[in-house]
Each structure stands twice: as C-alpha cells, then as structure tokens.
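Heads up, the chain below is alone and in the form predicted alone; it's given as structure tokens.
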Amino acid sequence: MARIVILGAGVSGHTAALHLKRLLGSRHTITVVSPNSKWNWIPSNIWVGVGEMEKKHVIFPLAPVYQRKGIDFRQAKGVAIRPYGDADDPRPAVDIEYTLPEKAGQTERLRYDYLVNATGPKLRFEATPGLGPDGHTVSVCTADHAVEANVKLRAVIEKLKAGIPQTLVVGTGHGTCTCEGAAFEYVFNVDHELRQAGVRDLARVVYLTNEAALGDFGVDGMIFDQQGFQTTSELWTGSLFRERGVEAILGTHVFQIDEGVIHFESLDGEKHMLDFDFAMLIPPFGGQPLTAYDRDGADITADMFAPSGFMKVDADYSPKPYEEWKAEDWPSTYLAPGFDNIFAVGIAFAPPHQISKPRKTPNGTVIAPSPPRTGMPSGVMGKTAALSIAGRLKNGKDTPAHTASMAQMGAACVASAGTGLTKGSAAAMTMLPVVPDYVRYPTGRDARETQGELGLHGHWVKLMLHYLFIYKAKALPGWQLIPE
C-alpha cells in the first residue's frame, strides 16, 4: 500500500486528492495537508467583495467531503521535505504543524511514496509596506477579504450618495504581481455597482497596474481574431475602459501606502503620489514557507526551491536573455528534478522565466508581471499529478509520467459583471497556449482558439462556472465528468 501526501487543498490540490481517490480506491492511502478548514471557489470571490454574492456561497467545509471519499484529512501546513527521510528512517517524509485549534502548534512526521506539492501562494502584503487589510487597501484573495472589501466598498458609496466624491484605485499593490485578471474583473465590478447605485458621476475610478500595456494580463498580451480581423487585448481592453470612464496607468510599482495615499514609481523612474478614498491591490505572490533537509538534516531548501520560495520542477531554469526564451522551457510533468515520486503543481511551482517582457526602471526597479498559473491550469495540473501516480502505482514506477505544459495547454478567463440571470455584462477571454509558442504560430498563439467576446452571454458562463465548479469540488455524483 502506497502513501500519497497532497499539500494543500486549493484548486490543484483538492482537485488531484479526488482523482486520485477515483483512480486507486482504497489500495493506497492519500492524505491532504491544508491549514484552511473550507475550500474556496476564489474567482467568485470578486462577486463577495462587491456584495453581489455571500461568503458563504464561495466556500464548503473540506472535512466532510474528505470524510465521505475516505480521504485522510489534517488541518496542518507543510512546515519541511525530507526527500531522503532521516537518520531513524530512510523512507521520506514531510513535517507538518497543526492549525487546527485544539492541536494548534503540534507537529507530525508523516512518511509518504508520492507526495504533491500543492501549497499555492503566500500573499506577500509585507513586500508592499501598508499593503493590505492589515494596512490601508483591501483584497478579495480570501472570502474574509472580500467580505471587508465589501462593507469599506459600501461606506464610499454611502459618502458618494451624500454627494461627497471619491477616488477609487483598482489594481497591483507591487511591480511584480500577478492575476492581473482578478483586478480587471473587481474594478469593472466597482464601476457597475457605482452606476447601480447611482453615483458613478461624483467617482473618480482608476486601474493602477503593473502591465506595461492593457490587456497583458502577465501573458504578453494576446492577438485576437473576430470574424476574419485581427486585433490586440490591448486595443480590446482599452475600448472597455474608455466605454466606462476607467483611468488607466500603466507600468507602476507600488512601494509605499499611507493613509489615503498610494506612492508609486514609473517605467520612466519618476515617483508619484496617488490620494485615494478606497483602493483593492492586489498583493505579489511567494512560495509558502516550506524547507527540505537531506538525510543527515543538512538545509537543501536552495536546491529544491527557487529563491521565490517556488519548487523548482522539470523546467529549464538555466539564465538566458528574455529573448531566448522558447515554450519548451516550461515544465510538461512538474516533477521536482532528481526525484520521481515529487510534484509541485499549480502556483507551488516556479516558472522558468516571465511571459511578459520585463522591464527596469532607470532607478533599476523590476517592474514585471509574473505568470499566471491559477483557475484552470491550475486543475488541469493536479489531475496530471493524479494520472501520474495512478499510472505508476498501477503498472509499474517506470510507467511515463503525464504532462501538460503550459506551452500547450488553453485557459479561459471570463471578467463578469453583476450575478443575476438577466442583468451584469462579461468580458471573456480564451487563450492557447498560455504559454506563447511562436514556433508553431506566427502570433504566439492559435488564432482559431484565441479570441475576446463581450456580452450578457459571458455572464452567463462565469455564473454557470461558478456552481459546476462548487459542484465538483463536493465531489457530488458525476463530478468527474466536469472537465479542468
């Protein structure tokens, strides 16, 4: 009997635990680290944070779900890897600590075959200093977030009907962010409840980002093609923002937040000050704090993980100039180098380079979108991991590890407005590959599958989504047959 360990139980995560319980039954035995006891459907936490949806439509408890699928469960998080197990025992293991209230502070060595690293990211509000709800903005990265976004939301829109006008800033919180996606979809969320409201015309809104153009989303932007023309995401994006009466600035690094006061730094060096009434930025992402000792307890954190914090996998992570990049140097099976009983997957892994082209300011400031990796890779991940072991722990550990680069895999993204069935707007968005080959297309991308529409029919996708994925992540009868 094999011992599965799966740290973490976002998307990837949650999403490998079922399959692989599909896959094996009770031959094997699979354990889910996580330190959240509830599993959050994070995309609709941008419905939360403008009070068109409850908090607790966006999140289930994980417990049951794992208790009726005869998943182990602890509420912990993966403190430390032990690769090559200790000096009592040679079998690996991984260290964990117990968040879970009457336990909080225990630690456990649990020994596993296969483990899945899956921890997704650690918001880093500190790398921005008064980033955050701990700060002077607000976030929608967690349900709890959102709801307080929601209720600061609620008292601007209470001054604007008092006829008192606001500054609302929508954005990246630092140089280097991602999910550039989750603040398009917010800010065109705020503009819709100002006009719901009534109020739109005593509000000033402004997108501040960290993408050099509109529409790079941290993909480098895409190249559409609708009923035979080609156009940019930037062209795309621009008109929604002018068709709204959204501000745009472009190419900034957030360093400092005051009260009511966002100070930022330009691609052309020069520093800004931007007052504000209500600001959601988005924080930067790091790997969770997790480090890997050999046998004799020697630190080998640095040759597992990148200095992002990120696990390194089968990537090609040599330097080079941006230039030289290709979509073959991203990683297809994400097995840790060295190891074949080791995955990192979803935003746990580290990519091997930016997809949007970085940029220095002249005061040498990085300014650079990082990679998308969340929503629908991030599933399609975790079932790779899960075929993998299957594979292996039914024909042997020699059986080819699945793959699925993010050099040939397609994602979706939908920016909706409103929740009802009738009312509310989309702009959705599909790509392939994410991960731009332009080897095999002239544009980087398949222009038959590339494509950006607007409208209430999108609205109805994002919403449907919405219950199909909350639907399989129960695991209720015929989950599986909802795709990644």
Given for the second form:
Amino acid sequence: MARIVILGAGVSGHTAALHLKRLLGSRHTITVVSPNSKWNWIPSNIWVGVGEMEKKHVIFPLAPVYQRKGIDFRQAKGVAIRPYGDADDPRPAVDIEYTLPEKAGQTERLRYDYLVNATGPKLRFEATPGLGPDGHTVSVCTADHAVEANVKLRAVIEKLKAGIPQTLVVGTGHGTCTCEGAAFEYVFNVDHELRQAGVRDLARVVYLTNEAALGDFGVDGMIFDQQGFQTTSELWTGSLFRERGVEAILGTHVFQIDEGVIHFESLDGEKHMLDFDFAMLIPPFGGQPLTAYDRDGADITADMFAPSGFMKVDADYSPKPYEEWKAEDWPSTYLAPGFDNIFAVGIAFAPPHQISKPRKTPNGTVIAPSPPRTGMPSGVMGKTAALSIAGRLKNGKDTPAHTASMAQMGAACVASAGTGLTKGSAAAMTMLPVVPDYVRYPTGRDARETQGELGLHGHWVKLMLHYLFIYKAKALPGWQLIPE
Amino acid sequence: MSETPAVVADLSRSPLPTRVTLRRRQNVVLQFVRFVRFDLRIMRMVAKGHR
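Moving on from the form predicted alone, kindly provide the form predicted together with the partner chain as a structure.
Next comes the full complex, and the chain you just saw is listed first.
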C-alpha cells in the first residue's frame, strides 16, 4: 500500500485528491494536508465582497467530504520536505504542523510514496507597506476578506447617500501582482452596486493596475476574431470602461499606502499619489514557506524552489530575453526535477517566465503581471498529477507521466460585471491556449476558440459555474462528469 | 495630491456600445442562445485542449 500526500486543498489539491481516490479506491492511502478547515470557491468571493452573496455560500467544511470519501485529512500546514528521507529512514517524508485548534502547534513527519505540492499562494501583503486588511485597503482573496470588504463598501455607499463624494480604487497593490481578472470583476461589481444604490454620480471609480494595457489580464491580452475583424481584448475592455465611466490608470507599481493615499510609480518612472476613500487592491503572490532538506539535514530549498517560493518543475528556467520565450518552456508533467514522485500543481509551481511582457521603469522598478494559474488550469493540473500517480501505482514506476501544458490547454474566464438574473452581466472569455504559441498560431492562440462576449449570459455562466464547481468539490454523485 | 490627468488612460477612442447593443446584451431570449453557445464552446475547448 502506497501513501500519497497532497499539500493543499484548493482547486488543484482537492481535485487531485478526489481523482486519486476515484482511481485508486482503498488500495492506497491518500492524505490531504491543509491549514484551512474549509474549501472556498474563490471566484465567487467578489460577490461576497459587494454583499450579493453570503459567505456561507462560497465555503463548505472539508472534513465531512474527506470522511465520506475515505480520504485521510490533516488540518495542518506543510513545513518541510525531506525527499531523501532522514537519518532514521530512507523513505521520503514531509513535516507538517497542525493548525487544528485541538492540536495546534503539534508537528508530525509523514512518510510518502508520492507527494503533490498544491499549496496555493501566500498573500504577500507585506510586499507593499500599508497594503491589505491589516493596513489601509481591503481584499477579496479569502471569504473573510470579502466580508470585510463589503462592510467597508456599505459604509462608503452610506456616505454617498448622504451626499459626500467618494473615491473608490480597485486594482493591484504591487507591480508583480497576478489575478487582475479578479480586480476587473470587482471594480465592475462595485460600479453595479453604486448604480443600484442610485449614488454612482457622486462616486469616482478608478481601476489601478499593473497591466500596461487594458484587457491584458496577465496573459498578454487576447486577439478575438469577431464579425470578420480581428479585435483585441484591449479595445473590448476599453469600451466597457468608457461605457461605465470607470477611470483606468495603467502600468503601475504601488509602493506604499497611507491612510487615504496610494503612492504609486508609473511606467514612465513618475511617482504619483491617489487619494481614496475605499480601496480593494490585490496583493502579490508568493509560494508558501516550505523548506527542503537532504538525508543529512542539509538545506536544499534553493535546489527545489525558485526565489519566489514556488516549486521548480519540468519547465525551462534558463534566463533568456522576452523575444526568445517559447510555449515549450512551460511544464507539462509538473514533476520536480530529479524526482519521479513529487509534483507541484496550480499556483505552487514556478512558472518559467511571465506571459505578459515584463517592463521596467527608468528607475529600474519591475512592473510585470505574473502569470495566472488559477481556476480551470489548476484543476486540470491536479487531475493530471492524479492520473500520473495512479498510472504508476497500477502499471509500474516507469509509466510515462500524463501531460497538460498551459501552452496547450484552454481556459474559460468569466469576469462578472454585475449581478442579477435579469440585470447582471459578465465578460465571458475563452482562450486556447493560455500561454500563447506563436509557432502554432499567428496571433498566439486559436482564433476559433479565443473569443469574448459581454452580456447577461455571462452572468448566467458564472452562476452556473459557481453551483457546478461547488457540487463537484463536495464530491456529490456524478462529480467526476463535471470537467475541470 | 500630485495626480495629473495625464496618468488616467485616455479611453475617448474606445468604441461606445450603441443602445441596440446594450439592449441585446440584456435580452433574455438572445442571451439564452448565447449562454448555450458559450457552454458548447467551453465543452469543445475542454475536449480539444485538455490533452
């Protein structure tokens, strides 16, 4: 009997756990280690953040699901990986520290045959002084953050109702942030709420982003084939900003936030201040703090992890100019180099480079949107790792790993622009592949599959995905029929 | 505050949707057709892209 340890129970880790259980049954032990007791459908946090959905509708407890499925669940965080074992035992192991209140602080060394690192992001609010719920801005990265964001948004709406003009800023809190899509969604949901409350005319709404152009979304934008013309996501999103009267400030690195003032540098190197009454700024992501040791206890963290804290996998990490980046630089098996039993999936793997063109200001400040690897791609990577592990356990260690490169897989991105079954709307986009492949496609992506539409149907799609993915994550009957 | 108007992106050349377009975006019947079409596109992409 083998033991598979999965660090993390987000989209990729939870997907891997459920598929491994489905594929392996009770012949092997599947252990999920997650510091959180609840699963969160993060894409719907933006609705919690504007008060259109209750927190309880975007989370559910993990333990009952794992108990029903026969998956061993440890509410703990991974602390260290020992891929060569330790002085007492050559079997590889991972050190965990419990976060479960009854066992908080206790540690344990779990031996594993296969390890899936799906630890997700560390929200690095500390990268920008004053950023985040402990500073002067709010966030929608967790359900609790979103609840707080809504409380503060309501206070701003009350002031607007009292006739006091307010400035609301939504965007990225650092030059290297990812998840611009979430900020895009939130700004238009805030705009929608202000209109519903009848106070939009007194509000200045600003989208402050590290993207050099609107519609970049950290994927270098998209080119759509629409009605016989090639149009860009920049033109398309620009139209929405203009229609809704949302101001856009592009190519920014926020370097400090004081009470009511955002300090940022723009691509031309100029430094600016922007007054605000309410700000939701996404933090930059880093890898969870995991260390690695060899059998003698020597630190090998730098060998296994990139400086960002994300785990190195089968990607081409050799430094080269932007013009030389290729689709095949991106990983496909998510196996850690030198190990045939360690996978890193979802946000946990180190991308070889950005997808969006990185830029520097004349002062040397890097403004480079990081590649998104959430949602659909995360789930696909989790399933791919599960298929590889199950294949090797069933057919032998030399069985080739399954592959799913972001340079081959597609993604659907449905960015809400307001809620309501008849009044809602969303920008519904599909792209194939996520990482542009200029060798295969002149525009980098399959023009037939890369499309964007705006309308009420997008809201219905996002709502449908909300219910479908929560159903799937609860592992209710037929869950495996819902694609990642 | 030292923000200058030049910092804000000039969107005056971005195309504004016409009233007809805005109505079409909220038309339940038309949007239902688009909803089905978009779902089919996701499924096609899943079948085509997730190798």
